[in-house]
Every structure is written in structure tokens, then in C-alpha cells.
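Only one chain comes next, encoded as C-alpha cells, the form predicted alone.
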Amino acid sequence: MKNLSTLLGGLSVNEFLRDYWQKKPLLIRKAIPDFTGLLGADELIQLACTEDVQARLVTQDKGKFGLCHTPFEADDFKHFGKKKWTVLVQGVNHHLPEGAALLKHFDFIPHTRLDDLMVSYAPKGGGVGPHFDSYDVFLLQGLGHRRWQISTQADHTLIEGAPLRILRDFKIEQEWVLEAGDMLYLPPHCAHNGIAEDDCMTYSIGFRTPAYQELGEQFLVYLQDRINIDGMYADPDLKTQKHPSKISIDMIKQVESAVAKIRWDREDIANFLGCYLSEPKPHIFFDTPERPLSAAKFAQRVQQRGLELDLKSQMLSHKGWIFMNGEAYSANGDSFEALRTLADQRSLSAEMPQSAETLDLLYQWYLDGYLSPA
């Protein structure tokens, strides 16, 4: 069970959000007192070698960094000699139920902001160098000890030609060694450098901060399938031009007037965000049931045992809309309440009543591999 009194170092959620979130770092000793990790180094390396997992291998040799991406094989993690190295595995919550459970400690931050759980392992001396991220992150220590050095410096100049975004002139302002259960919160653009003091595993709970440029581009993609501009270009009063290559003012004005008919409102923005923020990353695929239950047996199982989302599913809600893995679904009344509970808790108990319409939708998601009976 989560305990916010220790997770945030005695701060209430409101105090943390007011004083630290996106503002300044916070070191929390024994944030999760009994936490020693969710998996071992060998298990993490095995996960890094799995086909649909995103992972990176960072090496350091005589002050120079090297970077490799998946796919990996087990032999890639042997025979490093005097090199220092780190393996970082993204989306561990998509493959490990305990990882998804860990993220529930942080559901005081909206699901729209959550990215994933990244787990890293490094032997003594390993790290990825001084850098900064553009997102919020909680760095929870598992196995071993990691020395964290941080700086709020404004100079973000990077080393040219390095395979990683390494800061050229990192000025240490604060420094701590974290042990199992300790946690460090860092706001965006806070420079930091983590160095393994011994065999060391760190659990990074990251929160996405999409750029407005990215949101704008994707909103235009969203709109292109939803706009309807009547009429066609016409020029019955066309006149000759001295320069046939010239785009005429009349054409510009006419097209300007047509494009100005494109409209959107706050609900369009909400539905776009629901679809965009719940869209799985390109490497994620869902496994459909090999021997699917019939609709009747599925309904019976759900009403007896409840159901739970697949670890990779992303589900959001807004007023009368539910968003599941990039698609929007209209829902009202009790159906919306049940589906919103599923989105909030990532599971639905057998006691939660479901209408025939809701069961039909849940069954379709079951066939798609988005959820399963408990």
C-alpha cells in the first residue's frame, strides 16, 4: 500500500505540488522504506534482450561515452574489461506487474502526464554522464547505492560529437548518496549526474512534457480527418496576367477565405488530447487471446472476478468520453462511471455493475488484447 507521508518526505500532495513540482529538486530519505527493487540485474538484462523492449547500453572508456540500442543479446553485456557501463530499460511497467503497481504510488499526478518506468543497472562507476532532461522525474533507489550530483545551472551547452547529450561544463551544487528506498525528485532542466557506488539499480518514474510544436503538428493531423469545407475553387472572372507564374491575389484571398472556415472548440482539443496521449508508442503491440472466451462466458467471468487492463494499455477519460489506446468512445451514465473507474484504477471489481452495452465494449477490448478477466 502506498504511503504518501513517507513518499513525499512528510509533505502533503498539495505542499509538494505547490513548492516543488516543476520548481526545485527534493531529496526524500526512505520514501518507500521497505523498497529494495523489483527485479535483479540478470532479470533486467534478460528483459533488455526481449524483442519488443526498448533499451540502451551506455559505456565509458577513458572518458569517452559509447551508446548502443536494442536489439541486444546476452553476450552484449559480457567482457567489458575496464569499461564502465550502464543498461537502461524503458517501459518496465509494460512487462512487469510489480512495475505497474509501483507507478500507482504516483497517481497523485494525472495519468495524462505519466510516461513510463525506466530501470537502470550499473556496476561501480557506471552512469550516463552529466545531463538534463526536459521532463519531471522521480529517481527511486533500489539495489546498491548511487551518488547523485545536481545543478540548477543555466548553461546547457553540450559536448559536441558525443552520442549522448552530455553537459560540457557541469558545476556541482549539491551531492548525495542514495540507498534502497531513497528517492530524488528533479524538475525539468535540472542538470544531474548519477554514479554507481557499487552494483546499483535505479527506478526512474518519468513524466512526459510534449513540446507545443509537437502538439500543434499532431492536432493538425487529428483535424485533417474531421474537417469538412464545402465548395471548390472557381474563377469565372479570370483575367490574363503579365506573369503566368504569379500566384494571383484573387486566388490567395479565395483560399484564405476557405481555410478560415476551419473551426475547433475546447471539446475538439480534449478529444485530441485523449487520443494522442493514450496512443501506444510505435514499438508496442498487443497479444490477442489464443483461445478467446465467448461473449457470454466473458461477461460471466467479469461479473464473478472483475477485470484488469493489459500492462501496456493506456486509458483516459473526459466528461462523456473514454479514450483507449488512441481511440475515442462515447459513454454516458453508469457506463461512463464504470469505464472511468477502470481508467483510474486500471482494474474493475466484480461488484461494479456493467450494462450490456458496456460489456459489449469490454469484450471487444478483450478480443483486441487491451484487457482480460481477473
Given for the second form:
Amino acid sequence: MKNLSTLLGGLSVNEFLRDYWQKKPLLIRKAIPDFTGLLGADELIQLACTEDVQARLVTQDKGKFGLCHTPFEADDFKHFGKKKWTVLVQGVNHHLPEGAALLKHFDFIPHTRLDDLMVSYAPKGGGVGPHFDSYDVFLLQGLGHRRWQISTQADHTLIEGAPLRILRDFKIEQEWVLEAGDMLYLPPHCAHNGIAEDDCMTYSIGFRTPAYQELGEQFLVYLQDRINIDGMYADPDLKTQKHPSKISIDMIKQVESAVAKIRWDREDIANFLGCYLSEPKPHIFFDTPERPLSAAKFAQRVQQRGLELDLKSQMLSHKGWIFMNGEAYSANGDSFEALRTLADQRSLSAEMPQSAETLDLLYQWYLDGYLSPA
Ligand code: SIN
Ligand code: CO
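Show the same protein again, this time as the form predicted together with ligand SIN rather than the form predicted alone.
Let's see the whole complex now, leading with the same chain.
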């Protein structure tokens, strides 16, 4: 993966963002010219059978799709090669350092938008059917060949009752066969269908686009721990009412004005976004060090060799705040700069001097399994 001026087919990042990102599909031949994949089909199946890994198996039987989810056992895959099945493994970047390294090529998109690296494997004829996603995705071809058919159709009606989201009426507008190193960018809601031409592995670099409804609901969850409204309900002028069951207009008005005192500002929004977007998915667990180094030994190792984020860690930054796996930490000056570098690069070199305060925080994160000395 050397010559990455090829990644966007000769377009600069700014040209790509201006003309294609979230707008229209782009096929890039030889985006990563020497890319042949990061793992073999057997290794992917093994990963699919590993605890804490999210995977799906899409089956096809006489044109009918079926869907199974993790947990899987090796036996579930014993007839795999003979069928038009597809196994799809999420979060490969959380398990394979090469997967995390591949994502670095896409650092021109902010980490707040990144979802994960999904890898699929299918023998000839395999695929998940025509569908659309609410994601921006770069579909990078590894092993073998995949025929991609796409459509910008507005009709998104799905087949009712199908176990997967399959478009009822997919009208192919363009199609290509991708080989190793070729890549297809698709904006959200662009209909697509990928069919394996032979033994085929596809690497999906996915970028989430959270729905406002989800953000709104989650913001209210965030806010519930932070609101502070003084006073309590009072009715010294209470009047009798004909129906004791009735909620009086006085009560409604009083509570309406109390609730209207709930306020938030841009800092709250930033803090919420930092916590929410860096929150690991529910199935993710961190391994704490079995025999942890002492704080002094840890500091020495970091200053000698630097440190690396755990593959599962998610870190974001915003003016004086660092967000690590769903928690906010305030940091200033050099400490903020160092932690932001760690968030940007997922590693810190030994040359970067650390204050005692930063080392304390890094040590806590080391004990939590969020990072380790290099
Ligand atoms: C696949 O890799 O088989 C499917 C990816 C997708 O269509 O989103
Ligand atoms: Co898709």
C-alpha cells in the first residue's frame, strides 16, 4: 500500500469531496494497486466464529435469501464453498492491525463519521441481493472479482417479509466487474448489488450518517444526568375542582415553565457528540492487562517506546476536551495537544514529552485496556 495518490483515481481529496462525497458514485480502478486483501477466507470464517465478533451469514436457496447472525461455529460453514452464500464480518479493524492500518488511508474523512471495516467472503454467485444502505461506503475489492450493479433510482420499496432488506424493483443503471485493488464509492441510499464472479472478498469501509431521531433521543439521555432545575411544585392558592381526576391548567402551566428552564449550549452538544460518537458498540469489551506494569514502569516504557491505542478504542477531541470510549476528559495546553495527537494518529511516539498529569490519565487508560505501551 505505497502509492496512495491513486486512492481517489487521481482526484485530490478536495475534488472528491466537492464532486462525489455524499453526491454520486465513483469507480476507481487500481485505487490501491497492490492490494490483494488482508486475510484469507478461512481466517475470515475463523473470525466470524470468534466470541465478541459480529458476523452475518446470508444464504440463498432457490433464489430465496436467508439470514443468520452470530454466534457461529465452524460447522455452520462446512458446506460454504458449494453454496451461493456470503459471510460478512463487522469491525475487522478491531481485530486485525492491518485492518486499522487500511482505515488510515481514509483519514481525510473525520473519525466522527467512521463506522468500521466490514469484510465479506462469497464463492461464485454469492451476494446479499440488491439493496441500499444509509451509509457512505468505499467497497474495496480484495480476493477475486465482484460484479457491482448500481442504480440511483428513487424507488426504495423493499420486498415485504424478506429476512434482508432487498429492493423489490432494482433497475440497473451501471455495472462493472471489480478486481483486486479496485474500489467503488457509494453515497448513502445509492442502490447496489454485488455478485461474486469467483471466490471473492470485499472490504467495505463504512461511514455512518446518524439519523436526527437517534441523535435527538440520545441527546435527551445525555441531558438527563446533567439538568439542574431549582424549585419544586407549589400550589398555595389551590382551588377546588369539580373532577378530582382532572389535570388542572394551573399544574400544566407551572410544569411547562419549569421544563422550559432546561437549557443547553453548543458546548453541551459538542460534549454529547464526543461521548456518543466515541462510545464503543455494546458487544465490545476491552481486555485489561493481566499483570499490569506499575505506574512508574509504565511511564518509563511510554517515554522510551511511545504507546498505541487498542484496536477497539475510539477517541475524539474538541477544544479542551478529549473523549475516550464514551467518556469526556478536560485537558489543556500540552496535555491536550499530546492527547489530540493520540486521537488523530492512534499512537504516540516516544519523543512526545508527557506531563505527569497526562501520564496519570494514560496509565488509567492502560489499566482499562484502552491502550498499551508500544
Ligand atoms: C458485500 O460485501 O457482499 C456486500 C456489501 C454491501 O453491499 O454493502
Ligand atoms: Co450495501
